[in-house]
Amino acid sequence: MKTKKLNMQKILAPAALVILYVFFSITGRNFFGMDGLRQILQSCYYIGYMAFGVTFVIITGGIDLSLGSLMLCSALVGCCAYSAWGWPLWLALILILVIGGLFGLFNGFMVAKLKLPPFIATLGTQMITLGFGSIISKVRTMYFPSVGSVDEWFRSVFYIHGQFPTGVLWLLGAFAVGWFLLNKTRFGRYVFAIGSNEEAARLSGVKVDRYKIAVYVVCGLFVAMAGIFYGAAYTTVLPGKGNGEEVNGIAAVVIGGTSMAGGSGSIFGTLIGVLIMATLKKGLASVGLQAHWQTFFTGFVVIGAVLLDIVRNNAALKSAKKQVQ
């Protein structure tokens, strides 16, 4: 019986990703075929990375409110550095991982050091990236380089060339490196025994603070990529921008069935959930409906998985108390 229930829980998220594609395949104009596909992937890409970055702290049953902010943030840093202070566009991509993954390191000594609960520690995270971004560029726009320019190598490697989709490559290697992390290290191990029960994995030997700091900064390093794939699909970077793009890589979590209350997750759940949001996005507007359509009914969806999860959950505490007794 419990692998029945194990494998409907496995089985639900692709099943409505397929529903979905198949009604507005049907129902939609220009949504079926390859330029429709290929609309819906280029949509994965940067909520996609700061889905896959957030699964990890979820997981261990903790959150991060800082994603959009980040992400924009150190695509800002990195944007300024090479458009304003000179840099080669390789050392501002660098730079932009080492903004990610400080920040990372800041919300992981907070929440594993300071004992700060995650949603205050990444609250707050989520005002200074919006305000460092600002202070580091002067509040000004700033661009990264677009088709034509001298390094318009940028947004061919990293989001489209010709018609081909190069970021799905991107993507793809992304998701085969969060699976690796979480399926076949130690590291993933202990990711799902601190969201089980953090005590009893603390008194078993493991470092939790340690790997709580891990955890966020892995996060960190996936939102700067984030931040990288949103320069090459708008080479356009505002400051003061990105708060609220975390609801997009949490919703995507928590539709790919990872458990808000940690312990049990994944990375190909995740990578289900951020398809299934970009093909509602790309289907509401094959519909006639516009963006904000997408952000009413997601909202439903997030509900309706949270609600899945409790359910799921208080079944698993019905089913372990009949055990004991």
The other form holds:
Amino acid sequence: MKTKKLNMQKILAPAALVILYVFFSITGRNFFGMDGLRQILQSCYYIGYMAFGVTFVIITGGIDLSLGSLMLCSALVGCCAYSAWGWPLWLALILILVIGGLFGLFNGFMVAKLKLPPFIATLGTQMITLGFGSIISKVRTMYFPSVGSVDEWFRSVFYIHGQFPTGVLWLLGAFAVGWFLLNKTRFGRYVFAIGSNEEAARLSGVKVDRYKIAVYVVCGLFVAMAGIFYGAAYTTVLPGKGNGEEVNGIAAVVIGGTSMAGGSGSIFGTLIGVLIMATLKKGLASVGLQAHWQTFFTGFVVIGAVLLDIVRNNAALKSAKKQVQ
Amino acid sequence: MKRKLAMAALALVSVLGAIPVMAAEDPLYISVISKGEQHAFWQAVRTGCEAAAEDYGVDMFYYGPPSESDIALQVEALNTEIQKAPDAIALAALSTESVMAQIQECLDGGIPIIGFDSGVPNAPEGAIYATASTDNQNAAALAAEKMMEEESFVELVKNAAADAPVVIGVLSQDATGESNVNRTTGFVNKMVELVSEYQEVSVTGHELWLAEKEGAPVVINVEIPATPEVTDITNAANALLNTKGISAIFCSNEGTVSGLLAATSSGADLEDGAAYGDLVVAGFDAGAPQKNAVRNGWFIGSVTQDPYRIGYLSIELAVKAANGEEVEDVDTGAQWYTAENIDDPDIAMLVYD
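And the form predicted in complex with its partner chain, for comparison with the form predicted alone?
Now the complete complex, all chains and molecules, led by this one.
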């Protein structure tokens, strides 16, 4: 009986995704079909990468509010190296990853070593990255190569090649890497261990600080990748932007059933969460509702998902108590 | 129970599925992707679009991002709209670079794009069928015409002499921005044309408009501030005000109006009987301080773009393009507002605070 209940909850998010997709396929204008599907997937590349990255952080019981601004900060600086300093594009892309990794390290250091609450530490990083990007770029708007320019391959590799959405492969690749890291490695086991009970993990010999820092670095790298996909999709990167994007990443994780209390969650759930948000976004537009409606409805979905989490926890607690008695 | 549920679901699906079928004879579907919705300017554009959509019986979708820096949202909206295979798209791009691929897609797929307001500068050849925007030269010429309808000013021009020339000042924010240059050119050219009926005219000041004539009794002086900062504009305005024989000033945008007002005790010096009470001043665009100056009669009036017509005509062009008719760029015109008509509903809609 108990396992059946658990399965029910696991399929709830995917079921919601299917229902949404079917609903908009019937009611939306040109929503159903390969092109529509491609559009849904294309709109979730950068959010997907952000969400995969922050999934690790949230499972350890932390949070990263610097996702959005770090994403655009690393993209902006990399693009500045490419278009203003004349770096070759491949080197600029590496720079983007380095910046993401370094700020991740910074976040991890503050949380693990200086014992700052993650909320405050990453809030600080959010502002630092906003300013940092503007300082380096001298508050200039930067442009990634678009169609018809010299480095056209950038868009082909990371976004779309002809009619083929290459970004989907990257998204699935990120999913595979994330899934493997979380479920098949010692790192993943310790992430869960730290999230369920940090003290217990420490007492059983886990080098908690080191793993916590690693978690934020992994998140930073995923976020930097998100920056690359943002550049491929939207070309123009403005300085001083990106704060506010983190809510998309965090919302996807929460919708996917990862508990904000830490200790439980899955990469698969996050993928479903990202797809639900993208389907809502494209679906609501296909029936003629504007972007702010999408934000409006996503808010309710997030609250619903958290409520579900609470109900689930209470039920688990009750059954645990029963067993003890 | 399961069966009942399935039946209900089936019924729901069939009802929902029937909706598009019932809407026989699909009207044209036109997507409007604008730069925003928050400013009164864009609200007027939208009102114009909606009126045209109604008149032409087309299905219109209007999108405006929350702010003019939300490029990603605009790109997403454009993607979504292209996906819906619209009959035409009206577009005011925030960044042409960001929508290059989408424009190419429309070009390949034969979806006509109509530019509006600032349009889609540097778009690939053939993608933009036509643009509905303000012709800034014509708009600024309107200010020159209205100045020359002031009888006292015309008298002054008629009686001007080489040893006591009448000076007409032009305050332009810069000599690089396309709209500012066009407005200054439009005003200067029209003024030269109108004044030449009575007197010889010399144009001095910035080199771009230089046409000096020795001993001309009327002088048009184009003043460009050192930087577009309001302090520098104020200095430039002071320089004009201190020019001997200054009789009229045209400010080519909201920024230069602010500079002039700062140089005249927030405009109080332009009040009848005050230091510059006789000065004939005309402005451009709107904004609360400028509206106040017009309402108080400190300005004889100001020119405003016509966002309502920008919206209306962009839909009109889109409909024509969708029907395969030839279209070409249109000037959406400008309106002249004064203390008398500023509160008329038609004008009030165009002049933002």
